[in-house]
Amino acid sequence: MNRVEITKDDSPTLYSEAFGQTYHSIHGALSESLHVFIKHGLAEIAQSKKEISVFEMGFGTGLNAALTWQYALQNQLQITYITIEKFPISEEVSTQFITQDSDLNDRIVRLQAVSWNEKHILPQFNFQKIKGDLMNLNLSAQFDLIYYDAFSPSSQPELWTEEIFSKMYILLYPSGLLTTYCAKGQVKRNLKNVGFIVESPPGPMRKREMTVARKLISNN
């Protein structure tokens, strides 16, 4: 069961009773997504590319995807976006998820409403959301950028292992990025052990750090 909660920057998130966690930071859901995934992910890739492929682990509320679509339109980008979600939120809950940005709301609603497991061509945004388990995911595509937005290692430890990060490494093009809010030491070690170069830029709001993992061109 999920319920809407308003975070400290006045943007909404969801609280998952099953996992005992919110989908985004209680200190600012919108601020966190903009900082972790847009500023330290999409905006950096967009400095050198106008056609960008993104994989998101954890579609959740649709906030990250909607922000990416909005950024693409504002910055003349063409985005291909694939996301996977094992536990889709209900339509009833999704209609209660309302931000103060009407344009962003419209994009969240559209992305929540499209059918699962099908490709959708939207303005500057080719979109597919997959209902499934990352553990069993088999994609032939590669990506410039991965948004890693699973619940924390304390709730979903199986999604923060070397085995999973090895899959993520393979999914990335050389010079690609993986960004995540999580800054736990073991998570960083697991990323390093599969070949990523790991950085720890300042985190959003009250969070001291976040994580950016880079796949270097020289690594195979």
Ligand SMILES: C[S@@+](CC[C@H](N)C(=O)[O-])C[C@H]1O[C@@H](n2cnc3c(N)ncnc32)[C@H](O)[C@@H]1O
Contents of the next structure:
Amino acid sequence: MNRVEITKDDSPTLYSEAFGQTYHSIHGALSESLHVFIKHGLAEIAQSKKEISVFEMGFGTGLNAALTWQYALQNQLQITYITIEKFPISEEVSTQFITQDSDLNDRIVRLQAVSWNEKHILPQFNFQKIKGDLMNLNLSAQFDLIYYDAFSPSSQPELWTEEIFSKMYILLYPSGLLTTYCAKGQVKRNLKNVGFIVESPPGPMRKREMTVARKLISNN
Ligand SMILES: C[S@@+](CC[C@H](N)C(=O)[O-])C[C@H]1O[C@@H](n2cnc3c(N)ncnc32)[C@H](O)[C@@H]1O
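Alright, leaving the form predicted alone aside, put up the form predicted in complex with this ligand.
Now the complete complex, all chains and molecules, led by this one.
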């Protein structure tokens, strides 16, 4: 069972009893998503491209997806967004997940409501949520950006291995990047071992670091 918790920036997250973890940082769910995935991922790619493809590991509440859609509309981007989720949240819980930003809230509700596995053409946002297991992912598409938003390695170690990161590496275009809130040393080593160039910018709120993994170093 999942239940809603309000985090320190007044935005909601979910607590998963099955995984013993929250879906976002308790220090600020919205702040974390904006910092890790929008600022250190999407905003960087948007400096050089207006058509951007994003793969998200773990659709969860839809917060990252809705923030990305909002950013696309505010910054004249065209985004293709594919996300995977093995354990969709129940309708009962999703109706309790309410953000103070009503535009964001409407987008979350819309993305939660669309059917699984089909492609949906929304304004400046081509969206598909796959109901499935990342471990069995079989996608032929390539992406500019991966939001790697699995539960932590202590809870799901199988999702932070070299094996899975080598699949993520293949999914990216040559100049693509993967962002994650996780800054564990072993995770960074696993990313490096499959070929990523790993950086550790400051994390959101009180967190010292997060991780950005680049497929190739840019020359400029
Ligand atoms: C940290 S939460 C993601 C939060 C989400 N990005 C959001 O914005 O709300 C991790 C998500 O990964 C999902 N998950 C766990 N194991 C998975 C797997 N093997 N394949 C796909 N999704 C998985 C969980 O159900 C959960 O929704």
